[in-house]
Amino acid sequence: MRLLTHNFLASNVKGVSTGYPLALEVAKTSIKEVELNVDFLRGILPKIDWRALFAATSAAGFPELLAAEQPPEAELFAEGAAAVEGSAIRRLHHALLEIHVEEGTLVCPDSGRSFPILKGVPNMLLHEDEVRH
């Protein structure tokens, strides 16, 4: 699951308000690189939750990656910003597209519900008394 993913996933357990952001427990980590897209990540930004990209990429092991408040769009953007190895258009790109969470657990932040995470993948399935009807 990439952290892009997680940024938009919440809890549907009935009774919860928000559910939102699921804390993650990371067990397993990988990296799998993938080519720079600029333009995706203009485009994506204004979706993201600041907030909880940057305690996602703590929780996966990367607390250094990304500062605690966003960057200005200019310095994110900034002409040639994406050649530079380590800009923060580039911490960026490798914090939502390249960290791949294996194994470990979404957990609600209303209801305490834990949502495993196995091969990659999120099983968000809830029990039939967790359903809102």
Given for the second form:
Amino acid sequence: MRLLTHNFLASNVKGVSTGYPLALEVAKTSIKEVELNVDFLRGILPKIDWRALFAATSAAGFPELLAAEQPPEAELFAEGAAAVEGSAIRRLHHALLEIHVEEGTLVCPDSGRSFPILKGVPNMLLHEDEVRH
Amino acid sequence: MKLKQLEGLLGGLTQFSDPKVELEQYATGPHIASRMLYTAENSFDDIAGKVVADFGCGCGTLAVASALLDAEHVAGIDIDLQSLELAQENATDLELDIDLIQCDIKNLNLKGLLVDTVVMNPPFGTKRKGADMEFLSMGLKVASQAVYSLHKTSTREYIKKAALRNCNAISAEVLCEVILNSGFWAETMSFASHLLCCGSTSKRSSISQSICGALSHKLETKGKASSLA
Ligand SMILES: C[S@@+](CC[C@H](N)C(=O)[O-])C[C@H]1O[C@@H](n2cnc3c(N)ncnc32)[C@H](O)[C@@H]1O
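May I ask for the structure of the form predicted in complex with the partner chain now, the form predicted on its own having been displayed?
What follows is the entire complex, opening with the chain shown before.
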């Protein structure tokens, strides 16, 4: 599971208000490199919950990868930044698309219900008595 | 990628070995799957560089097709772990990277506007009544751009009406019709999703304009889409 997926996934246990963001506990990660796409990052930035992403990168073992607050767009999308090792945009790309959580747990912030992640797949199935009707 | 190439690659995927009938597990054939995704990409720009979710991904045909057409991020969602494992295998064989989530679509809770496009071949509801509408309404809730979905032709008018009336779809258009091996007609319908929670108003109207643009464009290309099929 990429941290981009974590950024839109929420719990839906009966009675929770938002079920978001899910706290992340990580036992194992992997890194898979993909090509950086500036236009994609530009489009998705306003839709990202930066705090949730920051918390997730820290939980995944990369506490210094992102700034706690979102850097200004002028910095992220500065001409040529994508080619510079360690630039804010490269870090954002790495955080969203290259870090994969292989084993761990997602915890609902409202109910405390935990959802296991096994072989990269979060199990969000609910028990019958947890389903809203 | 050319249509034929896409169809060829999808034809090589491993299908359900022990399909669970109660979940309506049957693979989406390479013919219809390739045309569905090819049209979504080439007529409407809804795949490449986008975040795409495949609802009821099964062995992953539509998710894999999206990744082959350069979706930036693909999430396949299914209730059944064995299907997800198969989808993973199929993606890995083609060196594609897709995310998978085990979840019952009716209990799915996705936040924000991150998912652009939802593609699906939902259960038709022959085993559990209403399953197709559950998928469709969730798709329209989640997608900020469009939903592409396969339905039985016999349910066409009902589905269109329900999408427009109950699920806030802006439009519901039939893109093409294909005869499935099993003998009934199915079709790809495209739904431009509602944009209720979209950022600023000006942005919202520009997006709906672009959707209207896509729709009128779609009407022109409709003949082409059906002839593809
Ligand atoms: C017609 S198949 C889709 C096939 C898939 N497109 C493929 O090519 O393999 C329907 C899929 O929906 C899944 N499914 C059925 N009910 C579901 C539910 N309530 N939530 C999530 N997935 C479900 C089944 O496990 C099955 O894989």
